Amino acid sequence: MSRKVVASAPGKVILYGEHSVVYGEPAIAIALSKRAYVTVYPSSSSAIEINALDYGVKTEFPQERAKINVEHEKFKILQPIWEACLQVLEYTSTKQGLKIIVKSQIPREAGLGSSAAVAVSTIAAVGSLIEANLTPQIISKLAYEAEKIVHKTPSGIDNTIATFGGAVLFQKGNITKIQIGKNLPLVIGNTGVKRSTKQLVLKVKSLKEKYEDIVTPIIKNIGLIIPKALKALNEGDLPTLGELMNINQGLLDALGVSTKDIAKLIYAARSAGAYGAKLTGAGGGGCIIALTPPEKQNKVAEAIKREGGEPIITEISLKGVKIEEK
């Protein structure tokens, strides 16, 4: 058995199709070059020791699901990692104490797929450590099961992107890979505002029920963006992709999921030369994403920072989960 394994997996953003995807319309998600890194060591103890360096949180868990205080802040942060470990150990019928160290470039609770990236990295690292020969399909499936326990009804997008990288089209539970014609220079702007995806989905549902004849066409129009975006992605047509992002943002604004904090960062990015910018994820806070000419990434990042956002310069990652060291 290896004495140490390091695995990493990418975060993600929704490029187009937030909220409308709930009503059967397609959405496009892409992997980011920012990654979560998980280092796994075997342990002589029977416990699973987890140390999340970014949050300064460290604790031990049993190898079986026992009664644990789920309200405890340490548990809420570390539960997805513990669940990922259990999925591998249960799948392979293995008993093995583990020491796990997590270091992530992906902000937590910002709609960037941090939890899934950590889960996928953990599963790949533990699987490699115990020489389980897990396929990418099995890694993704086990991560999805771990995400289900923590998040109840995940879409499957996050674990798929973290495992396989690149870009995917998601519709009614079906996930298919997309061809990308050119790199996408991106700048993420994190508002730092926490939000509840569930509450925002319910907000749109309520608006749709109240104004069915107005809101349904908005949702359909978000769906109409996707075929044009797929064509532009395949051709590497960045200006068109930017315009479509701006249209998508206007429609999301009409659904009431944008905020002043989001708008400030979007307009800062556009004014600094971004082709387009929009919220990514549920809205109500979280992050915006801006598509820029390569030479303007720094300028856009500076503009976002001036408006109080946390900028993250990134690009699409065609590589999913990988073993960094063994």
Ligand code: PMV
Contents of the next structure:
Amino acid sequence: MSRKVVASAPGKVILYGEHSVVYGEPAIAIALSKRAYVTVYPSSSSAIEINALDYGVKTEFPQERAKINVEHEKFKILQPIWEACLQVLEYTSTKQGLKIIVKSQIPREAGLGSSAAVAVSTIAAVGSLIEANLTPQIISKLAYEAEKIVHKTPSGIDNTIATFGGAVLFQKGNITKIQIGKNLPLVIGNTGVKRSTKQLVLKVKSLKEKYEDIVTPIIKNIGLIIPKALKALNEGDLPTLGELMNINQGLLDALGVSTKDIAKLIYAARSAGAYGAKLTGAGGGGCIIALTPPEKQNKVAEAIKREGGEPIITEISLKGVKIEEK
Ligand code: PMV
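Form predicted on its own done; form predicted together with the ligand now:
Next comes the full complex, this chain leading.
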């Protein structure tokens, strides 16, 4: 058995169609050039020791699911990684003590798929260490199972993107790869405001129940953006993609999931020369994305920073999960 394996996987953003996707409309998501890196060593002890370097938290877990006494915040960070390890060990009927080190460029709880990127890279790294030959399909499936235990109702977008990279179209549970004609220069702006996807989905649901005749057409109109966005993605038509982002943002605002913090970052990005900007993910806080001309990424990032957001300059990544070192 090799002594150390390093694997990595990308984070994601939803480009168009969050919330309307819950009602059967299509959505488009892409992998980011920001990644999570997981290093795995075999350990002679029976424990699974997990060290999340960026958060300064470290704990030993057993090799089977058990109630353990770990402080809540620490458990929230480490449990998904433990669960990812258990999925591989159970799937391959292996007993193996492990030492795991996680380093991530993707902020947590911001709608950027950080937990799926960590789960996917953990599964790939552990799988490679124990020489299990896991296919990407199996890696994605095991990450989905791990996410299900931790998050209850994941859509499957995050684990798919983290495993396969690139761009995907998601509709009614079906995920298909899509072609991108040109790089997408993006700037993400993190409001730093934590939000709960579940609560925001419920918020839209109750608005829809109260104003069915108004809200249903809004959701359908978001759906109408997607075919136009697919064409523009294929042709590499950045100005049209930006315009469609702005329309999508207006409709998300009408659904009640935008906030003042989000709006501030969006207007800062647009004023600094972005083609378009919108919230990404559930809203209520979290992140915005701005599509910019390549030469304006820095200017847009500075504008986001001036408004109190944390800017992340990034682009689409075609690279999914990868064994970096073995
Ligand atoms: O912010 P995230 O990555 O949890 O995305 C939520 C996307 C929603 O459409 C609002 C919910 C969903 O399950 O698709």
